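Encoded as structure tokens, the following chain is the form predicted on its own, with no partner shown.
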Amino acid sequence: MKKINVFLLITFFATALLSAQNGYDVGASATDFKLENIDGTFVSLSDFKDAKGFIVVFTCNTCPYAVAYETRIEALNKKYASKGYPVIAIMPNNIEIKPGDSLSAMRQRAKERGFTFPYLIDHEQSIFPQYGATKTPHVYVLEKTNDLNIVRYIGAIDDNYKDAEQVNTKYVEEAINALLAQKQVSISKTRAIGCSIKI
């Protein structure tokens, strides 16, 4: 019994190591975090205490894509929010080689664009590889069950980034209204489109 219990304690260990290293599949279930907001204030998903789950997007300033999706995304929070689905926005690149998405100018941005949302700060650039995230925008769509954060979708928000009125598959909405119907989500992962993640 002793080696049987001791096999499947290494065998968890390795898997948590393996989804560590390659970032987070679906079905998952994301660890919480703790992030510098515009506001000076410290965000965990554990804040949202009435929340059902959350569409966490890697994003920021200085990138085509995800200026491009900037509408969609406030859209997305003005939508769902209500529904118990909020916005959590990550910043996760490196600001000395992207300087302009610096705190400051992510302030400047939110003020500029009225985002609703918390827009976050990955300081120590921890959190988006633990996630797996690749580009901004990056989305991942966490359920809540029995206080896990399981991931249910990832991937871009829709397929069309160059135009929101040509749009045909809305993912990210698909997937929530999935969930709030308490369905399975038939698209759970299509390739994120937009800048890589500065390191």
The other form holds:
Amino acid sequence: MKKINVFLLITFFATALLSAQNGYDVGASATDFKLENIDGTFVSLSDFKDAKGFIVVFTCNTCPYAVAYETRIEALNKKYASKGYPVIAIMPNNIEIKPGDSLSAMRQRAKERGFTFPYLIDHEQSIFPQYGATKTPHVYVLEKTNDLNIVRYIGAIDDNYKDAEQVNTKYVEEAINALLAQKQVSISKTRAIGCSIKI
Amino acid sequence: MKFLRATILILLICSCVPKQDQLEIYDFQGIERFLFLSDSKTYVINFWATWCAPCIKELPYFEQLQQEFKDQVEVILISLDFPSQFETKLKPFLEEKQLKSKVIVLDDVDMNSWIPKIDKKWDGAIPVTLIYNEYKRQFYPQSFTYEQLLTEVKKFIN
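Having seen the form predicted on its own, can you show the form predicted together with its partner chain?
Full complex below, order starting with the chain above.
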């Protein structure tokens, strides 16, 4: 019996360690947060009482892939916020390494590009590791169920960073459309090149 | 006559200078063969881009490795620069650095299809490095110091 307990304990810690290292997989419950927005307020997922879910995007000013997707991130918010899936953008980089990602630079960029979504800063760099984000841009689509936010999609926005016109599959849109139709998300994980998050 | 001789001399000199003005650009299918070469060498494949600061920081270590283990190791630097920056960023960078290692460019937008073929663990952040020879291969989703790189490469060549 003791042996089993020890075994269970080891398994438990190993799993905890593993998930701490790798972040969320599809189906995991995502943590809420309270992060500073570019307007000085603090934003949490729980503030969005009417949301059905969220498009959480780890992104920044300085990564060319993030820049390539700026317009498309804004378009996602325009299209889906009213349907219950607002974009929540989180800037995860260490701003000592990337001064171009400071809160004031973020504010400037949001103004220039007309972002209508919250653009938050992970000051303590404590949220992105829990999600398991490793790069920008890195998207997590969450579905709100009772009190939990369940991860339904992880990965890229679509399959052509170069040209929005040439995209074959809009991964994030397909995931949300499926969720809105109460269907299974068919492509729930994708990979794309991005800039490593600066720690 | 003198002029002709000078011209020939200049032409000769020019033809000996390594050319960086032509990029070797491939889609994933074209890149794949560089990931499975099977001869006596150990291949060190580094994925990088001019816009990736940690990549640029570790490039000299790969250069140093290539110089020190010329006979046993071949370093291949695979650039993931944007095609729109080939002329403005990548070419000037290569021109300035005069890298000794082989540089090729991967231009293939369907990343979700080819990233897992390089390694299942790779989620797309760079830099990453693949070291392989005919006996084994190992994928490194990390940055390197020269010492770390040396330690890993020695596991392959000894």
